[in-house]
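Below you'll find only one chain, the form predicted on its own, shown as structure tokens.
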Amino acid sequence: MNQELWTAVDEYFTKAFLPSDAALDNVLQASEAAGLPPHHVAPNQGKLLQLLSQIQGAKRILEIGTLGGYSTIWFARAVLPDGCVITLEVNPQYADIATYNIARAGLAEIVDIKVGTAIDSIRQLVQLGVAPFDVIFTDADKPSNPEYLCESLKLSHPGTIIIGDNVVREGEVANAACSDPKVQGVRQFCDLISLEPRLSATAIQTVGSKGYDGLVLARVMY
């Protein structure tokens, strides 16, 4: 593993192709400032959120896992016109961190943060009747990762895109023996997925400044 040079690799790519963003630089600054940890996707990794649900044509996308923000402003810039980003977000000083950097992006009123539990805030979700998304984004607490698939699967339709990150754990998942309670999170998310015949998936494998991870994508087809 080289991290310096993964981390070069991804600082050229950004440079190319993401131009300076004072919203998005102030998010991580705020958050940083705040102590929250340094969890939000890497740029170019955003960029590709944003770039999948506009080739999705996403009019609403659900988020599990806010943390300060970075990801959500990615995807409400990625919305249709009147379209929506509902976030959920566990931890209440991260939620108000949150919504002064989406607030201040210009993008409060695309943006929902629900503050709670996310598995929670998924079944009274599925309990209001809600719209099903367009784009499902699962990034929290991956223990959980298979209640929240169960859930999101209820809040889908024909289409819909779920996007789990993390997966790869530099390289544990493919460690049946480990003990790590995320590692088999994610692995009983990838079984279920597997065995889930509404869903077609696959998982990539990646390296930048974020370290060794990867992703799952999966789209329901019926």
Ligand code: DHB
The other form holds:
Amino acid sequence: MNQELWTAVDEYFTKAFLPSDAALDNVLQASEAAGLPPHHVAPNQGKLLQLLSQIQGAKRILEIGTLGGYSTIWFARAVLPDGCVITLEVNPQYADIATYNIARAGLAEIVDIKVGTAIDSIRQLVQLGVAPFDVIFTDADKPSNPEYLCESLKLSHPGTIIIGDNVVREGEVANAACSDPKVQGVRQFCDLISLEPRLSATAIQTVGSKGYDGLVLARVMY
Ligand code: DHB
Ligand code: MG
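What about the form predicted in complex with the named molecule, after the form predicted on its own?
Every chain and every other molecule in the complex is listed next, the one we just looked at coming first.
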């Protein structure tokens, strides 16, 4: 098994299941031209996020980590009428690019980008007493994942799904001795999820155009 094969299979699935989409292609082009790190989800992963949100009947989605707004657009297209996506980005330059990309996709009305550290933004949402979210996607700096989980649980309701991106860390997630703060952040995130009695969760390893990685899926049960 190798990257070339994983990419070829992703191209096959993408061609089969995802109609060509100029708006999303534009986002990837604009994000690359602006020099953003290539950390956006793959097209077929974006579609998975959209389908999960639709299965959930989501009206309110919280995204932690906007980058260029690629997954944000998949979520914004998934929410029910009058729904919204609140997305958190620490880098003002990334937020500007995302704002542009989301507006160009015709979704500016649905998406609210909050610029600042994600933990400050989440705490502010908690303080404001906003309505809980139906889907929470954790896809920002991995060392902060444990704090994101603790705070975002305060913005959940029974039935909320929490998705965590990039939890495999080239397999190092299984290495308790690994000193990489991203690995430790993901491990603590997984530990906290497993210890939280309200959460029912699993994690899946994936391969594809984005390499070898994986995601955690948790549901708030009560
Ligand atoms: C990293 C972060 C991401 O959100 C991603 O999708 C891939 C990699 C990272 O920080 O390494
Ligand atoms: Mg990611």
